[in-house]
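Let's start with one chain on its own, the form predicted together with a further copy of the same chain, as structure tokens.
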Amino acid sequence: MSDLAKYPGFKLMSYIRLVFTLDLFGDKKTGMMRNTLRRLPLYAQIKSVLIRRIGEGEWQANQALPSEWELAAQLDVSQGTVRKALGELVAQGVLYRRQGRGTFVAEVASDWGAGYLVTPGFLDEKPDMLVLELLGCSRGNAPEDVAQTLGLRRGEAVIRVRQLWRLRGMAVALDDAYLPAESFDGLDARSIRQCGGDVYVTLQRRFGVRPRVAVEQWRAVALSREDAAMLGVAPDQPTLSQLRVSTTMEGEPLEWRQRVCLTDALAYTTGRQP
């Protein structure tokens, strides 16, 4: 117990268990919360103390946390508290889990996010490889909806990205993303094209950032004249628009994104994966 400081995040844990916990909260053994305060359950701290140390790069994607027993050791709580932390951050796609091997880190989920495209009709077929390609990434100022709904000030300045979508060669799909300036002040065209073009595996890598789907809108557009140009169709075929906004694993606003999709010979799907 006394080689607790070697561990990179113990620092935190020990500040969240020294306020929230022993001095003010109550006693953990007995799950005593002896003031009206609300404090985090345990489970929830911990939670956001992996969350942390997986964005600091502790752990890699795809490689093993310590083990249960090791992490309740570490961080001075039962092995049960720990598997409650390790159950939720595996239903939120952060960790997955192997019996008899251990707990590792998911990939970040890439700018495409759930869904994949199939043959309308087919359910089980199996989904062709999306490409995807970075057309630009600029500086400017948030339009009014992306301002309200990130959270900004009217006019603050965003960084806009623009990927466009190859299925077999063919495009088939036109990104318009928008985030928060300050927040990001190293994502360039350069460092989005060192993560394959991928904004969201860029926020990982250099951000320790982990987004989150949080809302989707669907509709059916016809495609304005420069959209249509991008992916070489008939401005007046009708177009699958998704709306989507992401955020932090917090819950904070991250990005507002517009796709649209071409689904004459495609079908979005979500839900069950092949």
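Positions refer to the first chain, counted from 1. Owing to the predicted nature of the structure, the values given are computational and were not obtained by experimental measurement. Compared with the form predicted alone:
- The rigid parts compared between these two forms meet at a hinge, and of 214, 107, 181, 174 the residue found there is 107.
Next up, can you give the form predicted alone of this protein, since the form predicted together with a further copy of the same chain came first?
Left out here are the partners and the other molecules; the chain alone remains.
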């Protein structure tokens, strides 16, 4: 995460309030922090404030934001600054516009992502809903590949979340997600279950962070004995593996996730659902 995101309470404070706090109480990094904040363009500061407010639930999915004029008055900036901040958030998929109606909050990406499972060859088949089961949430040391991808030190603390996905009662996929522990103090199984077991929804509601999928990689792998037992299949069964890296809206590495998915009788499909 960026230096700003690591600063205690940053997601709960506006730019002005944070600078005021540093001036009032002091900090060994006060000068560096103040200079870092002041280097941010004003529209980028407004963009961060809007992301935080959306993350904290001030505006729900598909709810309209106040007009550009109203936001400019609230934030004491020009309408042009607000327009530029909104434009970037639209481009990043956080917001969307309806001609003549305004700017709205986009749906939060789910942990499953944009894919769905259907019968192979049936591209117009209506997919059944996947049921998510949270298996656990624990702290540990980052594996080397996870640390490298997330920009962490080798062995730095991470939070590991394991999830099982079921389709019509049958286990079909298993996820292992890793997040930097320092950035999400207090994230645990209880808080995730309160958000339906979905990590991305939890990060937005509790931490004001809206994840964005940055890259995905697919390949065939053989299941480990542990994963095979969780999915109820024979060990070493060939399986589709999806490796995903998600970032914050500002592009900072946020999550490393691997999903193993049983596709012997199902096809993992992407695109517009029928």
